[in-house]
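Okay, so here's just one chain, in structure tokens, the form predicted on its own.
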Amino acid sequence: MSDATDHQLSSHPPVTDWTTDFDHAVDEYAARAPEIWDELRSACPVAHSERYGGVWLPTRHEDVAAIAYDTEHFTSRSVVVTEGRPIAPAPRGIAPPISSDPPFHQEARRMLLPAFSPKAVNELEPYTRAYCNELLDAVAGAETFDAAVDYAQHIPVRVIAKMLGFPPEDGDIFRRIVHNALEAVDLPQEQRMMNFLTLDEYLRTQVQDHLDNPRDDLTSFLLNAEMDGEPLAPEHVGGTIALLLIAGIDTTWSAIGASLWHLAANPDDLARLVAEPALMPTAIEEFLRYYAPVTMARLVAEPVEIGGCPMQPDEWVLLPFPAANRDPEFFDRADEVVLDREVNRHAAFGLGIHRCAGSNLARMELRVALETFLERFPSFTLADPDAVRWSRGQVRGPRTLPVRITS
């Protein structure tokens, strides 16, 4: 997948002031947000920038998370940041329930929480393990290997197609999906549209088949479901399937990716938790805060001031959770990774209503990849810090990852 043919056709200059022309797109943004945030959080804790037509961009946690419990004045009908305005209105949105306002949002959100429950994950458990055994047998005996293409990005995309029932072999089909929604952006808004076109096309061909063949699945689920006794709508059904494979695959992949690179880095942290694995729970917790990979955002519905700033309607607000998440005024020793923090009411699967309906299955899948790698390779370094590279847009992750096997 080459991020640089798509960004030929980008127009955005460089970043000249985070403060008032900050731009989450860009390549210094992937590779420094940490520090970008902090910057910030002194010197003008919630940034504005007047590109994708006016943004804001809060860092302090008590920012973030007056935003995202306030649904009377910011409006979900898209989380995706862009040169454009959704044309799916609300309370609906283009992708319930993510995109969709109350009183929608209830009962939108409801109908998939089953397919989320922890029976549901329990039973998906055997199956992720041994699919990560298998990543990890075709590169056995590796010196070095890219953890993030090799393994991390492959995880999620099985995951999610096994309980979607989409062809497993179509992975690339859904990274492409992945970096077409999340990571370009910055794309004139015609390349988006076609982009979306070809979204649509594939779904529609796999909810065809669904029609045609019914089976136990996701899917099948949702072209079955109702909501007040009536059908899901066609756009509903296609939204909430795009939802699940765009949302259920790059936030996880980029949280395992993020892990294992602390881990490469942090060589007395690997030790720690090779030594003593009853650790386990907490440190994914630990992960989790220090490297939420979700920034979400919202659309401002009523005027409405926000740490002293006036916002307007349709101007876009992005909700940095990872940058909450390192607030120190919320929490201590915001910037250390602390492997056994007991207190950790992190916000990597977000706040307010809008909070991640499958934080289960990902806490599973982030728990067994590192549980199966660490079993196979107990000590293992980064082959080359300067070749890791991060994801650009509202989910961040390693997209490269090179590591060295040293035991």
Contents of the next structure:
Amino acid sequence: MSDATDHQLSSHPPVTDWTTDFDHAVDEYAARAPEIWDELRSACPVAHSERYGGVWLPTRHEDVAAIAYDTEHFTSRSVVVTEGRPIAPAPRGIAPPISSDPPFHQEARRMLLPAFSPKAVNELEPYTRAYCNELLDAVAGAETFDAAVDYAQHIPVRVIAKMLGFPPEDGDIFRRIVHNALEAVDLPQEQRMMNFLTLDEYLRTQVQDHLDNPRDDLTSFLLNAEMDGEPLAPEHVGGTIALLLIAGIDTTWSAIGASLWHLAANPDDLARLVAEPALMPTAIEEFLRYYAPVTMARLVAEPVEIGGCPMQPDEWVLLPFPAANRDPEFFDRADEVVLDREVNRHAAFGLGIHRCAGSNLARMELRVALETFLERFPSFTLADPDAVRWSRGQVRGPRTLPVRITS
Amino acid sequence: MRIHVDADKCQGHNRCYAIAPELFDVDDLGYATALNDGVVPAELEEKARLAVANCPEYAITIEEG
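Hand over the structure of the form predicted together with the partner chain; the form predicted on its own is what we had up.
Following is the full complex, with the preceding chain placed first.
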């Protein structure tokens, strides 16, 4: 199996002062983002950088929550921090509903929710489990393999392809699209636009196929959906499909990979989870807290002060939910993974009206991926800890994860 | 004990439904409601408190009694 997201070193200069010049796309951030959040939280809880045309990084739970709940001073018009500013207008934005503001947001979101409700997601569990087993069959007998490349990365791709009615064998194409959209945020704007044209072209082909052959899937559903008695604009349909493809893939892949990384590096936790499978529900929430993959973003819409910092219109604000999840003011033993943590009000899926619409799907995929893996391989370790590579940008997870099977 | 879900605050995280399906249901959109008019049997009071303590949106409240 191929790694569709080959490693490219960041083109941005290294950061010398994280409080005044931070950059989430440099290699140091990939290597040690959690330590950087901890250092900032106690030194300068809302950091600033002139990079990307001005960007803020809050690290306390209370500041992250305040911004997530404030749709008056902050717009979701774009949620990926890049060198440019979004050209798609509010309230829809480029990829509704994640890029939409109220009141447009609410209706655009409501129509998607039934496909991602707990009950709808449960029906996808047998398919997901069978696919996880198929992936593990392919590595059976190998002493070492890459748990990110050979296992984690394929699972959400296959499931979202099934939901959208796209060819399952197009996984490599999807992953390339996601990498270009989310990790290669330091590319020049022109190069990013070219990458988006590739995505656009791919989606056009899939949409045309669904117009010619309508079927029971999310793509045909969106093509037939209405808002205010009118069919959705083609840009709305295309933007939402792009969102489902991009948001549903490397986020969950990251959560699965980070959980497997934790278990490979912490034999006591692995042994405990294998011996006590009833811990799985609290363990899953704890992995989601500690290794929350997603940092969202907003643009400042109106002048506002957060944590004593004056924010001006058109500046970016990163929303590092994983940093909020490690705030010792909000969580007991915030810096420890506690598999049986019973009280865990984490914000891995965001807070407020933009709560991740796919959270039930992500949880199901994470649980099934871990259950299937542990059933097959109850004992494994990191084959080469120094070879583990974490992603840059707003989605954090291991992209290279060599494991050695020891039972 | 009675529980109440504030529909304006619930964002559909489904933590309560996962912890205590005996006390909560979710609708087709994934939003939570309290079952049985929110009345909590004595043996489920601990689960009700856990559901409250895990809601990321602080959408669930308890009325003791």
